[in-house]
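This document starts with one chain, in the form predicted alone, laid out as structure tokens.
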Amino acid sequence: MKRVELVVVGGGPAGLLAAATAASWGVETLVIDENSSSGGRLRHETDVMPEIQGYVGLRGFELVAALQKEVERPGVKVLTEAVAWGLFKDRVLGVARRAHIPSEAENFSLPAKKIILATGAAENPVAFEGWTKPGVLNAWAAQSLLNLYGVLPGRRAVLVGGTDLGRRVAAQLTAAGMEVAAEVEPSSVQAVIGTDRVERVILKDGELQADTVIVAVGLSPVTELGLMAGAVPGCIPQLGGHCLLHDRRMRTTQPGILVAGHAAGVDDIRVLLLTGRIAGLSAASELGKLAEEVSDALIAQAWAEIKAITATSPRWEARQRLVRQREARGDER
């Protein structure tokens, strides 16, 4: 099979930036995504984002509609319903396509010169007695029901945990008109008790009446690919845990494997959005489609924004640590 110029995995934000960044450079760019459709989880969100690399005043749908435009150019293919299952020597896919038939789903070998894995985050879970009962949600989920599909989880719930994503979608939830009892801290959880689904929510200090449990405790970039290939981790609590360890370029310690996005240890959606565009910027230069000192000035552009982001942020100084560990190895391509 052809060895196709850049693969990035995951449809979200940051891997339609860095589809759409390569693909105006001349490269050829393949995105897979597991999906319906790409946009990953903005799809689903209804909050205006950040102003951030010309896109002002766009709710998360609408934001996404904008990406999705940006990858419509030639030298561009978006395969959905594909899952990147394992990444092996020298840069090899191994892809499943699934299709309405059975029997017409599809098993391949997608070999690359470049890969950008952004592969995004998955939520954490938190265990306690009852955490599988009906009505025990995370934060995406809950979001999902009310704004993909028009459905409120219950009438009355209680969040767990106080991370930005629980309280934004038990905003959205409140103002789709289900009460949201109160927020408590995961270590207070003792258990949820009921029948059929959460009737009650027991703590250390009490009890509530509720019929839906949101956790939204943090996120954990999902680096699996990334680890399979023989990429290194570091392990920085303030990023989510264990990322794969990049330089400047969003190059990992493999040959030819970048990463962006969540995956990379990101939550805010201006940073999302800039480490995919470095990765797309990086991997055109490399391939020879853009002058090195033109990636090198655009990318320090991009880093002087990040920095403007978050420098006051523990999340700075973590990113810049985990930088420096993966720079430390030396300039592995």
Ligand SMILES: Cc1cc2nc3c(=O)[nH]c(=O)nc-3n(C[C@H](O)[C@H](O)[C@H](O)COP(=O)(O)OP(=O)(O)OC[C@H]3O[C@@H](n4cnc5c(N)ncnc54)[C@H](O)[C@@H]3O)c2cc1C
The other form holds:
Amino acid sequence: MKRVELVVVGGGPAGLLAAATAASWGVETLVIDENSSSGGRLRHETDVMPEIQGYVGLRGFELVAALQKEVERPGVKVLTEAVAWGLFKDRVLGVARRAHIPSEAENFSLPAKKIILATGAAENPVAFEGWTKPGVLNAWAAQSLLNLYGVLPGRRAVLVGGTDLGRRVAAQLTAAGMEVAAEVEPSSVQAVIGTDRVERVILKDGELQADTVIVAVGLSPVTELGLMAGAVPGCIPQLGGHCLLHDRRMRTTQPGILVAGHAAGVDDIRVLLLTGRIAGLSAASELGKLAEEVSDALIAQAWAEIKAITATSPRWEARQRLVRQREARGDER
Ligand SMILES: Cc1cc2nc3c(=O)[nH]c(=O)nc-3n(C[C@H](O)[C@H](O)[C@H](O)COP(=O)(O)OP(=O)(O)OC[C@H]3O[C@@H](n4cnc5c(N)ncnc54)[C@H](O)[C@@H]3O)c2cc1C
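Output the form predicted together with the ligand next; the form predicted alone has already been displayed.
Zooming out: every chain and molecule, the one shown earlier first.
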């Protein structure tokens, strides 16, 4: 099979911007995403985003529509309902594509000259007695039910954990008519009781009636494909835990494999987009479509923007540590 110049795994905001950037320099780009449309997590978001890359006052799903327009250009193809299930030697991806007629489903190898992993993040679980009962769900699942399918997950919820994401989803559920009875610490949950689904939540110091438990305790970067290919991770708690080491050009320790977005460390949406932009520039430069000094200048500008956004947050120093760890490995790449 022909080697595609660039495959971007994950069509969330970071992947879409990486693809649009690389394609704007003439790189033949294929985006693959497991969902029925591109846009990633932000497809589900109704809150207004901060000003990003010239986009002002857009709700999450509107920003997605703007980014989808950016990839509608010659040289970019977006393949949806396609999951990359493996990443093998010499940058060969194993891809399975769903078909509406099962006999037409496809499973194929996809060799690429460069790969950008923009696979996002996963919500962390918390295990307590009854945590697998119907009615216990994470914040993203609750948000998808509400904003994508127009369904409330229940009538009365307990929010476990107090992350920004959890509180935002709780506010959206409340606005839609659900009661969020309490926000509790994960360590105070002893058990969830119920016959067919959640009925009560037992806490260290009492109990609450509820038919839904929403768990929101943080995110971890999705790094499995990179790890499978041998890319070296580092543990950076401020960026969500295990992240693939990357240099200032978003290159992992594996030749030709780059990383962007939450997959490169959980961070502010504006930073995620900038890492996508850097990865796209970096891939275009390595493919010989963009002079190195031009890409250097554009990448330096993007890092200056990242610094301006996160300089007062522990994430800035944490990301510098990640980059230093990668750069200390020198030519191993
Ligand atoms: C005001 C505000 C609100 C926000 N609200 C939310 C929110 O509600 N929810 C939220 O999550 N974040 C939210 N964020 C944070 C952030 O914007 C998003 O999480 C963002 O979508 C992450 O971008 P990403 O491209 O890194 O990953 P994602 O958007 O997660 O995109 C990754 C994509 O890759 C796909 N993928 C992963 N692995 C594979 C594979 N192996 N093969 C094929 N496809 C794969 C995934 O299905 C997904 O579509 C918010 C930020 C702000 C500022």
